[in-house]
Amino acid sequence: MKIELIEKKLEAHATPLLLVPVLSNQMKFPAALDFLEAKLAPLPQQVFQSGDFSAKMNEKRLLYTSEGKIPRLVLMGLGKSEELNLEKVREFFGACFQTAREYRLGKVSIYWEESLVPEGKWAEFLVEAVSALEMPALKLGEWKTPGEDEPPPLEQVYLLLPDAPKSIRAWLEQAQKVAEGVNLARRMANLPANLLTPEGFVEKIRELKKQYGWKLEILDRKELEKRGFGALLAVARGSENPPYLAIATYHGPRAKKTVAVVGKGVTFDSGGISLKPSKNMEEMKYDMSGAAVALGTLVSVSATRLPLNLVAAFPLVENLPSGKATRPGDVVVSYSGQSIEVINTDAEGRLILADALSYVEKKYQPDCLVDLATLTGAVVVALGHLAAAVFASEEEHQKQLQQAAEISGERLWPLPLWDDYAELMKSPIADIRNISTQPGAGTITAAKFLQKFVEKTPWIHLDIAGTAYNMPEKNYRPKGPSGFGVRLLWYWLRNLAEKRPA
């Protein structure tokens, strides 16, 4: 999608459809479009006074015009001015995309003005507005034969911003690059497991390395065995597809901080010998969503040239049963040297993350270590599909992430890391077991397991099992993979790099 700014000479602009926001408590037509007002039928004031258009969120009213360059205009409800926030921005621009599809148009224009930018945050407004346009535009069903009545793709959007600041073009370019990272994560997560194996994920990283100039370290099975990645290898043992640990590093300009992001990359999770039920097992292609989000974040950070160093690690495996697969009751030795009793082979994500976290901390020595994972079904029981669980070893980092979450709308809910929960992970024959001795608190005990493999680096864990897919549909967020975490982490990393207070 091409997004172009129109800042001056609005009267000279031509478009098949112009979308204009209207606040429900300020029913008025924009002064910057007064050249058009008298040419509309019915007149905007007639619409406002009629009572059949109240400008509630997602309410629309079509007007025709005698102005040849702009034949149609739609008044788009934006709700009350005091309720205007970035979520309303996302809903509005998502509605703009859906309206373009409704009218079967490949090109539309959207009017916006400074008074409608929440708290004057132009950069954040543009990231959220552009993402809300780009996310539903991504076609995820490319293997499905299109129907004859399929609307044309929305290829061109003009943003009419008559009073935008001078930095607007740089911010728009930045916004488009962040949105590209979000859609990359969604596209990767949506790929079927026969098309995206661990090796296929590595090939995608190599392809992107050419574009962004990352330093790359790829550990294959032979290297993983040589260096003692026993936990990661235990998960991959049952599959014919070989495992990898891929690590890509971006070096930002004038960087003083290094942050590492580790994403769980189980390209398909059958549960292994502890086989999952067949119902909905096809969704287990999404078990690499953490890795997809880490890759999308790396792309967004690299493309926007944030002034920090970012290490992105991708432990990549497929978890299948076979005669070679790890059994319940087996003991494996992790990269850190700690032994793990495998009680349930379906608690595999924490095993590959344990080795990746230990290795990244030891070799890359980041200032902060973050992992993202579709780790537990328990988090869906606790929070549903509306929020991710966050654990942080330092409260300041948790506050900073919450600040970023308020901007991106990707909600987080903190859970405790009390040592009492670690007691539930003790094994009589190994240093730790991979699931709790008791039912309940599964999200917390999984986090406590991971914490055991981070020695001293400030650490954050995000359990995104409920938000990586199956989030409630909105006009800007279609069914399927959500890309949850890319914008969240990008804002957080931007704030860290720019030393913005929490």
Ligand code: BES
Contents of the next structure:
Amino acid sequence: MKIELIEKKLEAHATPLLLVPVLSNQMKFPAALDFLEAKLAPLPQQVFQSGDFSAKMNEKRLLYTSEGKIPRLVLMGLGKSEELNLEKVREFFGACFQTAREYRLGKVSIYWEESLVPEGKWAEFLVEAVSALEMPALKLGEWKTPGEDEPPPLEQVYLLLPDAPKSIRAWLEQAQKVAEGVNLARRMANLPANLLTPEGFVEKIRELKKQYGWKLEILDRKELEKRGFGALLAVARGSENPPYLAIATYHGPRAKKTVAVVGKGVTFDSGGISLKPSKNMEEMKYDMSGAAVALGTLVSVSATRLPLNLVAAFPLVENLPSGKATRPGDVVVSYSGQSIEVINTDAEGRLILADALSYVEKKYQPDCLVDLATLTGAVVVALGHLAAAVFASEEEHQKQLQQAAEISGERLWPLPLWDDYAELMKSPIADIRNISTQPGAGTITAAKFLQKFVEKTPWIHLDIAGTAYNMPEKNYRPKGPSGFGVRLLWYWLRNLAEKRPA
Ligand code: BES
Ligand code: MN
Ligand code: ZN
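Alternative state: the form predicted together with the named molecule, after the form predicted alone:
Every chain and every other molecule in the complex is listed next, the one we just looked at coming first.
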């Protein structure tokens, strides 16, 4: 989608449809569009005075003009000014996308002004607005034969910003790059397991490496065996598709910090010998969402040239049953040297993450380790699809992440890491078992398992099983993979790199 800024000479602008936001508590037509007002039918004043239009979010009114350059205009409700925040911005721009689709237009113009930018935060406003336009525009049904009355894709958006500050062009460019990472994550997550194997994922990383100039380390099965990645390999045993651990590094300008992000990349999780029930098993093609989000974040961070180093690690496997598959009761030795009793082969995410976390900590020595994983069904019990669970070894990091989450609307909720929970992971024959001895607290016990594989680096774990693909549909976010975490991590890393408070 091309997004262009129009800051001056709005009178000269030609567009098939102009969308104009209206606040419900101060219904008025923007002064900067004065030249158009008298030519509209009905007149905006008539609409406002009629009482038929209350300017609630998603409420809209179509007006026509006798002015040839702008034949139609839609007054779009934005709700109350005191309730205007970045979530409302996303809803509004999502509604703009849906309106363009409704009128079957490939081109649309949207008016906005400084007084509508929450807290005057232009940079954040643009990232959220652009994402809200780009996310619904991404075609997720790419294997579907197009219907005959398919609306055209939205290819061109003009943003009419008469009072934008100087840096607006740079911020718009930045916003488009962040949104690119978000949609890359969603596109990857959306690929079914026959079209995206661990090897296919590695291919994609190689392709992007050329564009962004990352350093790349790829460990294949032979290397993994040689170096003792026993936990990761145990998960991969059942599949014909070989496992990989890929690690891509972005070196930012003037970088003072190195952050590592590890994403769970199970391209399909059947459960293995501890086979899952067939109902909804197809959803387990999304079990590489953590890796997809890590890749999307790496793209967003690289494209916007954030001044820090980012290491993104992708443990990639497929979890299938077979005559070679790991059995419940098998004992394996992890990269860290700790032995693991595999009680349940469906608790595979923690096994591959354990090895990846240990390796990245040792070899890359980051200042902070973050992992993202569709790790437990239990997190859906706890938080549903509206928030991800966050665990942090240091409170400061969690606070900073929460601040980023408030901007991106990707909600996080903390769960405890009390050591008593680790008692439930003790094995009589190995250093640790891979599931708890008792039902309950499945999200916490999984986190306690991971924690054993991080030695000393500050560590954050995000369990995104509930938010990676099943979030409620919105104008700005259709059903399917959400890309949850890309904007969140981008804001967090931006703030971390620039050392700003929020
Ligand atoms: N990938 C699943 C977790 C999951 C469940 C993600 C539902 C998205 C939706 C994970 O590998 C898994 O199977 N976890 C088990 C752990 C259990 C065996 C301790 C679970 O949550 O049931
Ligand atoms: Mn599983
Ligand atoms: Zn899984």
